[in-house]
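Given next, in C-alpha cells, is a single chain: the form predicted alone.
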Amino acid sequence: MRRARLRHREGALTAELARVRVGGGIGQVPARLAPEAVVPLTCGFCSTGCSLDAHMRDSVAVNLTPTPSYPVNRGHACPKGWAALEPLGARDRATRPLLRNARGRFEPIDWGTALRVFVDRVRAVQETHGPEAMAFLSTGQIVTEEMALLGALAKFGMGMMHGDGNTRQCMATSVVAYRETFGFDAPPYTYADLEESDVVVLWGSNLAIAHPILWGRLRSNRHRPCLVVVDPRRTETAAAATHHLALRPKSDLVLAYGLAHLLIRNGHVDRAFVARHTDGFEAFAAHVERFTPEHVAAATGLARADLERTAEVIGRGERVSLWWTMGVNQSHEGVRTAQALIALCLLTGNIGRPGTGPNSVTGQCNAMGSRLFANTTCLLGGHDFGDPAHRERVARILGIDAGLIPHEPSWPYDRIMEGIARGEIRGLWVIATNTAHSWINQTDCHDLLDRLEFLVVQDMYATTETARRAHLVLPAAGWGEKDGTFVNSERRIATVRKVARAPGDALADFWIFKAIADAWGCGPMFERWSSPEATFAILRELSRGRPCDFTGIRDYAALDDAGGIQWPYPEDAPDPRPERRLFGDGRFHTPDGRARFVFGEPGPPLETPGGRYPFVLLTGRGNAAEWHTGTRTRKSGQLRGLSADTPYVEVNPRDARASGIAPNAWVRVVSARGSMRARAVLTNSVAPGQVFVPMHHAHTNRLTFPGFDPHSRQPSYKYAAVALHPEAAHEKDRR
C-alpha cells in the first residue's frame, strides 16, 4: 500500500518539478514576472533584514541594489547584500539528490528513489530503536514558513521528540532572558532606537563588522551619542567609541552588577518606574551590594575611575540603550549576564521610550522566525508544549489530533549531540546548517556524526563538511530561490521571493517537506499547508492572542507594501507605522504585567588558562564579507576578495616576543582539544595573555571548549584556553 502511494507521490513530484521549472535555466523567475521587473527581497544573511531590489531582465535576475525606501537600510547595503545573488551559481550545487552507496561514493539517484530511501531508513531507525531515536537539526537561515512546516512534519507527522536549530548556538541565551524577565520573548526595540538615545552601550558586539548597515544608522544619530563599548578586544567598533571597558574576557557578569551597584548606590533609580512596573527590586538591590568598585575592579581588570564614570554616564542619560549579541549570548553565563543588562534598563526606566531598551541584535536572517515558528524549544507561535489548553488551542487551528502533540519540549542541540554518543539518537537529519563545522568541540562533533545509522542533509551544496558525512543528500533551493517570509531583529516580518530558479532538480525546501509528508503518509495532515503564503495564513491564525500576534497581516503583498511589519500587529492595529517599540504603557507579558528581575551567582569559565595552554582564545566575525562557516561567501569572487585567504590568529606583539613568533609567521593554536594552523597578526587590538581567531576558518572549532549556559544551552564559544607554537615555514601541513 505504501509503495501504492510512494508510486503515486513520484508522478506529482514530476509535475512539482515541472511547474516550478517555469523560466528555464539558473537565475531565472517564474514566468508571472513581468520581463523587466524590479522584485524586493529580504536578504538572506544577518538579522537585521535589509531590502534588496532584484533587477530582471528577460526574467533573469541580473543584479542586486539595495531598496531606496526601505525603513531598515534605506538605500544601503553591506557587501554581502551586494554579492548575493553569487552563491546560486556556484559549480558545487546540489543539483541531484545524492545517495551512499556501498563502497562509500555518492551516486546520483531520482526524486522517487531519494523519498523511498528517507523513509525506509528513517522508519528503520524508528522501529529499531524507538521513534525518539531519529532526531533533527534546523536552521534560521530557511523562511518560516518551511520552519513551522518542518517542525510540524517531524514532531506531529513522523513522531520524532527530539529536533533544534542552529539559532541555539547564536540566540537562546537572549530568548531565555527575555522570557524570564517579560513574559515572553519580546525584543522590544526599534532599529530607530540607536538614531535616537544619547547614551548607547554596545556590550559584547563589534556591531561595526557583524551589523554594519546598523552601525551606519548609529553614527547618523543626530543627538552625538555618548558610546560606551564593552569588550575585551579592541575592535573596529571599540576603536571608535567614547569610552572602551575592554574587561577581562568572561567578567561580563561581575561588571554588570558592579554598575547595577553605583546607580542604585548613586541615586540614579527610576523609583516610579520600578515601583509600578516590575517585581524583584529590592532582591536585586541586595545582591548587587557587594559589587563595590573595588571587588568588581579586581575582578574585571579595569580602572575604578572607568566603573564610576560609566555608570554616571548611564545613569544621567535621557535616553541610554544597551545592545548586545554573541559577546553575552556565548557565554557559561550568558543568560544571567543578558539578565543583567536588562535590569540596568528596568531600574533605570531607560524602556518602553524612544531611544531606549535592553536591546539584542539577533544573528541569523530568521532566528527570530525560528524562535517562534521552528516547533522546537516553543509550540508553534510562541505557545508552550506543556500546557495542555495551549497544545489544545494549537491542534484545533491545524485540524489535527491534540494527542499528536508533545507534551514537552526538544532536547537542546547539545543535548542531541550527547544522545548519540549515548546511542539513543540514531538517526540525524540537518537542514541548512554545517553542523560538522560550526558545532563547538569540532573533532568530538565528527566522531558523533560517524557513528550514526542515518545521516541525511538537505542542503544546497553538496560540499559541506556534514553534507560530505551524510548517508543521503537532498538537494535544496536557496534564497532567492524561493517564497516566504523572515523576521528580522526588530521583529519585522518581510517577504523573501523566488528571483532565481534552483538548479538541476533541487526543491525549495518546503516542498521537500511536502514530498517527505506524502511519502511517510501524513500528506493529508498538511492539506492546508499548500504554499508557502496558505502557509503564512495557518501561522498568522496560531499568532491570534498571542504577545507575537500578527493577524492584522492580510497577505504578503501586504507586507511588500508596508516596507514589513513589526509584531504585534493585530487585526484591529491601525495602519502600521515604519517603527513601532513595546512595552510603552509599561505593561509586560508576565501574569501580573510587570517586568521581573532576575538574578544569580556570577562564576569562573569552564576551562581557565594555564600551565601548558596559558592564552584565552577569543573567537567572533572576521569582516563584514564573511558569513558564518563561508559556505555561501566563500562561492563569491567578491566577497573572498575582501577576506582572508588564510586563516589567522591574532597575538598581541609583547606575546609574540616572548613566544619567538614573527609577524606572518605560520603557528599552532592548541588546546587540549585540538589544533589549527594560522598565520600570526600581530596586533595590540587584542590584550597580553589573549588571542583572537575568526569563527569562519574551518577548524577554529576544533579549539573551542564545550561549555554551555546551564539555563539556555548555549555553547560558549569564545572563551577556551590555548597554546601558540611556532611552526617553522618548510613545515608541511599536518592537518
Ligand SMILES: Nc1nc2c(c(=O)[nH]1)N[C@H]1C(S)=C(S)[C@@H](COP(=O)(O)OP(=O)(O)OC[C@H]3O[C@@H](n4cnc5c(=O)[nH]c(N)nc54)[C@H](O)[C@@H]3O)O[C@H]1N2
The other form holds:
Amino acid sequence: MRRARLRHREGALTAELARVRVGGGIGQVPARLAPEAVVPLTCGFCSTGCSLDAHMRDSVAVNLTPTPSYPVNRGHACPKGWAALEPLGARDRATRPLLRNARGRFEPIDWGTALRVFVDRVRAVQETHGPEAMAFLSTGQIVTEEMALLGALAKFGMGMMHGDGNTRQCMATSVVAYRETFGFDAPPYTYADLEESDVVVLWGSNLAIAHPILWGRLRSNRHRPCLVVVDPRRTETAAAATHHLALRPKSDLVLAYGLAHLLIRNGHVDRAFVARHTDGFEAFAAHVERFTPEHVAAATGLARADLERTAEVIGRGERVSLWWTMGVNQSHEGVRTAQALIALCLLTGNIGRPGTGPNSVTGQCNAMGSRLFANTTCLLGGHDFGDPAHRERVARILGIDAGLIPHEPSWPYDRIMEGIARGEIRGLWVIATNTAHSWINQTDCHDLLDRLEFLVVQDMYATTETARRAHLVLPAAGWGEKDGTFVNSERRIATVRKVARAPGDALADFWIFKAIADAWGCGPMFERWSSPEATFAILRELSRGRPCDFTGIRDYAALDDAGGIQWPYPEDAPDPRPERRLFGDGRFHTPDGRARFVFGEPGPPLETPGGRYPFVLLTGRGNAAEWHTGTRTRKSGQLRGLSADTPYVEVNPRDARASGIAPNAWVRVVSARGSMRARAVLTNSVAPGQVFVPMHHAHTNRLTFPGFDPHSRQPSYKYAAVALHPEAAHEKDRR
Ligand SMILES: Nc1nc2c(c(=O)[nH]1)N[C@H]1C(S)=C(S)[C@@H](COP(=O)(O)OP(=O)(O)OC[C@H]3O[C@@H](n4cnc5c(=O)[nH]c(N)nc54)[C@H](O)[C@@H]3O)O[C@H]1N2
Ligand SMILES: Nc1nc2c(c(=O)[nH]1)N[C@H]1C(S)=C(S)[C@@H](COP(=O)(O)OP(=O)(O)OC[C@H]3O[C@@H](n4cnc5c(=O)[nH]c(N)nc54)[C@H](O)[C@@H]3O)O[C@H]1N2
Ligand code: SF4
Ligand SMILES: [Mo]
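Show the same protein again, this time as the form predicted in complex with the named molecule rather than the form predicted alone.
Below: every chain and molecule of the assembly, starting with the one above.
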C-alpha cells in the first residue's frame, strides 16, 4: 500500500520538477546540486528538526523519506515532511523579479534592473528621511548563514538601525524569560528528556499536532509518565492527558503561582539545590504566599482538588519536565508566566538531570538560529549591542570598523509598525515572512503596509498577501533549493542541502544578499562570506567562548557525520553524538552562576469580553498538515486533503444553541477591529464562552487584539473579545 502510494508520488513530483529550469546566475555561482543517490537534509517546517532523505534522480530530488537513523525522528515524519517537495513546484512560484509599474501592475524585470531599483529606492528613503527610515523584517525560516548575512549587511553595510524577525510573534517571550533567569537564552533540554520523565507537563502546547514527532517520542516513554496538559481547550493533546487542566484563558500566571504555593506549603522544595544554585527564592516564596488554593481556584475556574492533585504529582515526581509553547508565550504576561514555570522547576530541583527541565518548545525550523544570529535584538552570536567589548570582538572577527555597529538593539516588530504609523519608517524589506497575514490586528497592518514609500518582499511566491502589496518582489529559492544550517529546539545544528533547482531566475536568499551588497557598494565587507559554508566558519568563530560555543564543529560534513550536533560543542569537546542537556553542574550563565527567581503581579488580559463582544477568541494551529499562512502547504494536494477547505470557527454547542447557530452554518465572527466568515464547527473541545479559529485562515488576524507582553513585546494572539453573528442575521444587519 505504502509502496504504491510512494511510486505515485514519485511520478507526480518528477513531472512537476521537470518544469523547473536552472536558475539564471548573477554574481557567484550557487552551490552545485548534490549528485548522490540519497541526500539527507533537515526539514524546513517546524523546529523539531527531523531529517529527511532526498532520493535523487539525475541530480534532482524526486522523493523524500524520513532518515531512519537520525537521532531526532528515527525514521518518522509528519505529513508536512513527507510532502515537503511538492510546494517547490507550485505554479505561483516567483520566478523573476517583479516591479510595480505606473499602472499599478507587476512587470517582470531582470536582476540587474531589480538591484538598481532596490539600491536607488532604499538610498532615496534613507537620504530623505534618515537611515533609520528603512527597516527589515525577517524570519526563523531561512538558514542561519542567510540570516546572519542579512543582519550584518542591513546594519553594518547599509546603515539600517531597525529590523526584527517573525520570531517576535513566537519566541520573544522565551528569549527574555531565559535571559533573565539563566543569564543566556538557553533552552536546557534534549529530546530524550521526553522519554525519561515520570511527570510531563505540557503547558499551552498542542504537541500532538504542532510537533507530532516530539509527541511520538513522548508516547514512547517507557516510564508511562503522568501527563498533565494545561490548555483551555480539549485539544488532541489534552484528550490524551492523565490530567487536563482546562483553565480560564490567561489565568496561567495565577495557576503557576498557586502550584508554587502548594509545593512550598507541602514541603516539596529541593532546599539543597535552591541554596546552592539559585537566587531570590525567599522573595518568591513570600510572593506566592497569597496564591492560596481558594484564590487560585476562583481565578482559574479549576477545582481545588485539581490544583492539590497537580501539585502532588509534580512534588512527588522524580523526573518532572515542563514544556510550554504559544499558550504561554503569546500572552499579555507571557514572560512572567514562562518565568513562573522556570521557578517551578528550580524550586523542585527539576533541572540538569535526565527527564527534567523548564523547556520552551520552539516553533519554526530555525527559530533557534534566528535567536542567536539575526543581529536584531542581540548582536551576532548572542552578544550584546550595548557592550563595547562585545562590539569590539564582533568587529574584530568580521574585520570591520567597530564604529559601524549600533549601540542599541533594533526596535521590536510592533515598534517598527508603529514607526510606519508615525512616519518614522518609510521603507520595509520583508524576507520570508507573510506580515499581511500573520501580524496582529490585520486591518491596521494592511493600512500601514500600504502607506510605505517602498515595500520590498523577498519570497518564494509572488502571490502572498504581503507580496501582493509590494513595490518590488525578489524571487527566492526555498528550502531544498539551497545549502545552510538550521538549529532545532534542542539546540541541534544540522544541515539543509540543495536537492532541487529553484525555478526561473529565483536565487537563494544568500546570493540575493550578496548581490545586494555588491550593488550597494559594500561587497568587499563580505568577501569572506563567500559561500554558506564559509559563512558558517565565521559564525563558528563568533560563538567562541559564548554559552553557545560550537567551535568544535569542523564543517558541514562533521554535522552530517554526527547526525547534527547540539550546542555547546567547544573545540576540545568529546564525541558529539550522545544527547546533551544543559546545567548538569548547576552553574548558570549569570555573573554569580546562580539561576534567578523572577516574578511579578498578575493582571487581567488587555481586552475584556462582554456587551457586544461576549466571547473569548483563541487562535492557534488547526492541524498537523497546515503551516502558518499556507503559502507552502496549500500548494500540496496531499496536505490540502488533510485540511479543512473552508474557514471554520469552533463553538461550544451550548453557545451555538443560545445564538441560533446550526452545525456547519456560516457565521460572521466579529471583533471591534474587523470580521471574517467561517463555518461553525460545534464541539465540546472549546468551553462555553470561548471560540477557536485557526491562524491559517487569511482573515483570522482581522479579529485579534493588538496587546503585547511589556517585557518581550510578543503579541497576545490568544485573547480577544468577539461576537458570533449567524450569517442571515448579519446579512439583515447590513441591509
Ligand atoms: N502543523 C503545524 N505545526 C506547527 C506550526 C504550524 O503552523 N502548523 N507552527 C510552528 C510554530 S512557528 C509554532 S510557534 C508552534 C506552536 O505550537 P503550539 O503553541 O503548540 O500551537 P498553538 O495552537 O499556537 O497553541 C497551543 C495551545 O495554546 C492554547 N492556549 C490558548 N490560550 C491559552 C491560555 O491562555 N493558556 C494556556 N495554557 N493555553 C492557551 C491553545 O488552545 C492551543 O491549543 O507550532 C509549530 N508547529
Ligand atoms: N492569530 C494568530 N496569528 C499568529 C499566530 C497565532 O497563533 N495566532 N502565530 C504566530 C507565529 S508563532 C508565527 S511563527 C507566525 C508565522 O507567520 P509567517 O512567518 O508570516 O508565516 P509563514 O506562512 O511561515 O510565512 C513565511 C513566508 O516565507 C516564505 N518562504 C518560505 N521559505 C522561504 C525562503 O527560503 N526564502 C524566502 N525568501 N521566503 C521563504 C513563504 O512563502 C511565506 O510567505 O504567525 C504568527 N501569527
Ligand atoms: S515534525 Fe516538524 S520537522 Fe518533523 S517532519 Fe513534521 S514538520 Fe518536519
Ligand atoms: Mo511560531
